[in-house]
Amino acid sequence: MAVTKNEHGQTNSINQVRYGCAVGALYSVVSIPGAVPIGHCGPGCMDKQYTSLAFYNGFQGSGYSGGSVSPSVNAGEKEVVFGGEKRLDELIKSTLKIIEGDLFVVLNGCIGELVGDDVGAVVSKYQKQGVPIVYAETGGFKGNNFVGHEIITTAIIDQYVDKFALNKDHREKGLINVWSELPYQNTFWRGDLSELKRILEGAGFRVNILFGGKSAGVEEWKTIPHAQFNLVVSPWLGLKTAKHLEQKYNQPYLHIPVLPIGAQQTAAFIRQVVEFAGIDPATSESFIEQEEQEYYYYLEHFNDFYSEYWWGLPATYAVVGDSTYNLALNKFLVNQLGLIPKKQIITDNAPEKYREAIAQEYQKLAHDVATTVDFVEDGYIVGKLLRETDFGHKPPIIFGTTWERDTAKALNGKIVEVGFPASYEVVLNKSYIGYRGALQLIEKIFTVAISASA
């Protein structure tokens, strides 16, 4: 077998995971209220899945349909040689009676693609039964759970909203659908998606944040393509989407790359969006006026501390996770914090056509200040860009995952863990975008900055 190798040596192998695999989007399917998944895959999918994504990442827990509780084939030997499409339609059919679902979302594993078992036709039949269910391919060879996570949110316009969508050149303004952080994988994502649609609803916005606590489960998907538009806040995951809609629908969509952070950025994002869209911007000014009013209140008492304890705090930085947070935090630290970036590594394996946007993106965080990004999938090459990196005469604070822990120990420095995975962080609701989110992280920052036991 042939070794491919990048330009930092990386092989066909990786070290220490970062993501799932295309299958993993089974909990997108879990992040929408009422919705369950079905799992068409080997005995060790769905629990590998849950696991990673669910567990060791912030102990996010199952919820309705996630964990235990997710139907599977529990493929072996027998479906391998015989095919499973019959096992499949005895599932679905068990799913049906015993489990109670708005929606249900059939997910084809490895095994059933590979051996060409014929979901749709399995599938079909219960939609013409006006059963609520649909089928994604999502063969974990085809990609990691960023990839999965567009091929079932396509799914589910396609073969289910597509039914609502009675007139499709009816829009309603000031309806926005927003496609931003991947539910688990990004493991503040209930949070941070509950304060997005805060933001947006104060602006004078009603949104459809489709995914989490805060969103109205399927009935809010049956309403996607009555939108006035829709919003895409990450470098590159949810274009994919916004792009099938644009062409399905005649929809339009507009891409904000930056998931905002703290007032400055927040303000900035509300006003990009309230132009977009053409609404009165009255009602969004008020509101940031509002919100700067209290944030800018904690952030005076807090420049005490920021002021006098200036011997045990950081200057330097990195930020080693998936594009749309360490995006995020790169503008956050440096337009606000005043710190200095040092290493940045994106290791959600950016599709290449996005990744020349999404360095020149660090080429202007600030009007003063640029800096370069590495994309790298592998730990062990991250720890050894880490371990490389000159962060001065300071110990550094490193914005990465569990995985990055003994790295920062080596370099004498501290450690906020702020990506898949990370088991060293309890999350219930955490945000740490937006106005609250951002005070949040602050809190966190420099706490761990001053712990002698962080």
The other form holds:
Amino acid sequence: MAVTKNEHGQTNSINQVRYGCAVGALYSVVSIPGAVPIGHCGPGCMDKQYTSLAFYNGFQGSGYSGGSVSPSVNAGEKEVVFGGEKRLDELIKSTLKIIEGDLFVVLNGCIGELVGDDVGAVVSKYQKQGVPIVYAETGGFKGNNFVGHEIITTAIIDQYVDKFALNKDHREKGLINVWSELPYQNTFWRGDLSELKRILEGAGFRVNILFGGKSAGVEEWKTIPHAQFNLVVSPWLGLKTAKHLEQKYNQPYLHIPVLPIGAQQTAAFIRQVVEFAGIDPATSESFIEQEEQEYYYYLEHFNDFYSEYWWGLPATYAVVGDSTYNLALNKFLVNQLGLIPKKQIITDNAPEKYREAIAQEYQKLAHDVATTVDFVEDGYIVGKLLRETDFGHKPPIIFGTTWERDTAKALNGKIVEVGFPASYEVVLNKSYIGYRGALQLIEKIFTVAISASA
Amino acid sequence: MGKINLRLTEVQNRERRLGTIIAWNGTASDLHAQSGYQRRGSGCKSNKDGCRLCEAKGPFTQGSVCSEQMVECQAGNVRDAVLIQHSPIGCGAGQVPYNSIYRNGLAMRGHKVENIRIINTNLQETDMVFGALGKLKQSIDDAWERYSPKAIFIGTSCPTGIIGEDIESVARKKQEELGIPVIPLFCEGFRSKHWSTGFDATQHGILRQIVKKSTKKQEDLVNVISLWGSDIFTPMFKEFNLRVNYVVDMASVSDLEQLSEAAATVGFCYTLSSYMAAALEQEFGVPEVKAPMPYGFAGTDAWLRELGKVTHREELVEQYIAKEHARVKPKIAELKKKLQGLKGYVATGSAYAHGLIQVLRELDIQVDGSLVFHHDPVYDSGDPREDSLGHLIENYGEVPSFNVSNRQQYQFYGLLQEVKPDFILIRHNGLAPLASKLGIPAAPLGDEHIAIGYEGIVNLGEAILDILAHKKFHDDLKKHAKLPYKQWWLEQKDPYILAKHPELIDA
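Form predicted in complex with the partner chain, following the form predicted on its own:
Below: every chain and molecule of the assembly, starting with the one above.
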């Protein structure tokens, strides 16, 4: 069967991967406090996702149940030839004896799916006993970890939340479920989700942030049905989950494609959510005012540097990254800093049906700034497109990943690693979104821009 | 058993060739006695899977490592070759860690730093039904068009193994078409219980399709089978008028071609070098330096003397040994004072652990325990001079708690409780984070060369002093970190209890 090339020359080949596989969503499980993933996988599957997503990507770390903690059947020849259900059964049984967890999520990998193991049958035995355990069919050939993430969220909602939540028909006005960045994949997700929660709480909401240190973990998940609505803050990730919840619990959702960075975007974001929720805007308006006061205090001081620095600053930029960060950064770089977009490449294999709408967003970055966006997953093509771009009279700043380091060097430009993999960044609670994150982003951009100058 | 068979396209896995095991506990001398190094071949016929040692396998396992990862970190690190991963994208996630390691390795060796060249064929659900040799061919063409490589490796994956992709015929056809070696490496994760089979798979492919069958010899060239460690061998070998041919990592394809022309092959970790070194001797007449590994004085002396003998440089070697002893001994005496009373623990790959324990004991550091990820009862040459565990016991004494555990963190907890070390030495990820939460600092030996030779004793001593200072960090963390293990498990005295009494999980 011949492989066709697309307009950029992309074939099936992926050089320089920019995501994990569906099993990589085991890190969505790890990011729910108290949840433990169990891999029905080969011996290396868990480790590959760990060393890529959680280690050489900001060195985020394995946390409570990731890394070498995660149980795995480590399937061998025996499981391939005779099936692995028995092996999985003893692994689950021993996991419950050894590992302390509030929720266990079994991820079926390529081997289990191909040899036809009935993972559902094995797990349902435990579910019937009341064990908090769910399973997900996440064979690596089914798609990437973005796809896997929503397979997992749906599995937890259907097999766990629905079973254990109390008063599922009860709704609380002002309580929101937030679906936004993909944990671990987005190098800065911990700081970002924390800032997102802070902003929404500041505006007067109660927030189920669901992932990361600011989540109340599995207990919080059980209150998902109580939320007034689901808030999807990304161009496409999370929509599937929100639509599922709409069907399941008749819960409405609000979709805001632009993750807000900076005062302008964040204020617009808050107002949109408040309007949708129909809560009194007094709290949110006073929060915005207070935040803007702090934000512009710093921006005013930054102004000396930005308007008077002698030795040249980059004027043009390119962003290479997943849909959420790519669009969010573009909005901010154009509207807050007045930088000039030259090449935008989205690398998360966004589903075809959303691509047109995403591209439309780039047509209205500002009232007077429009640009195009390319959807490319193969790093070799990414490098080629960047090198072919005319960045004008001085070198650009590239917002990308470790893979772009060579290209940035070839262009004599600067690189800010903002996405997977960021192997030369150490990231703890750093955020690049909202009010506080935007200031950190400005610090980062211009430190990179000037630090190599002398 | 015994002979390496390069006519087979697939490498024989370690458990069949060497009787490798991944779970065992006892003392070093028990393991050595049961391994019966010198009786290789005796008694393994009765056991179908070639395992002559009992294995302490239990129902609970944590994610470990697979052979394909070792192919990435070897074949993927050949500078002017390309590795194709014929697999779904998840295997491709390995490109990320190995790129970082590759870049840092290139920088350490003074090569131009650039991204690793690995291409994933990105198999989808429909490919599982219809096969995807078309995609494999496309990726080979892409590799050729993009990089004009001197060789193309193809790594298999669990899914392609299960659906039975005929990778060999594609490779053969493309090799003819492109005029460069196109080398299938059979490294499905499920095919071997231990990932070191991935080293062998890479080396097997190189030996079959890259190494030149020439009669030319380079009298002063020595093959060094290594990963990406810093270049300690060039200055050392210069003293003997020898040149280094580093393989497999950081090598060029022509470095690999000339493997057959060298005067000798050395290794410093038989886990890594066993297959390649034995095959080079058997098939290409390049003598393998068969000696204890170069760790500590006894090991290094013996290793150098054997190298001198094989390359006919005995005198130069003796001068070097005398000079180096005199140079490092005062430094080591100083270090010993600073390291007095310390207890260390080694948790690394198998042969490497044997070497590191030697160095620690050379520094008078007490080593009561070790965890190795697997155990090979014998290495491919079968030569007793390579019996690294035997050498350790004979020259440096017993290790009372000696455990084989394939990076199983849950077992590591109990092992540390038993020994209570002041620090641990590690290489692979996964164990140090647990030790850290118990207040125990770890020295990660990313540069695998730092402990080798005489200077290695000094290097390791200094590295230990550095990490002991970290203890403040770990002690603080210890007070705040929560372990994911249940009290029942933490109270178990025997980390292998579930292997002995699997019925406990029913209780």
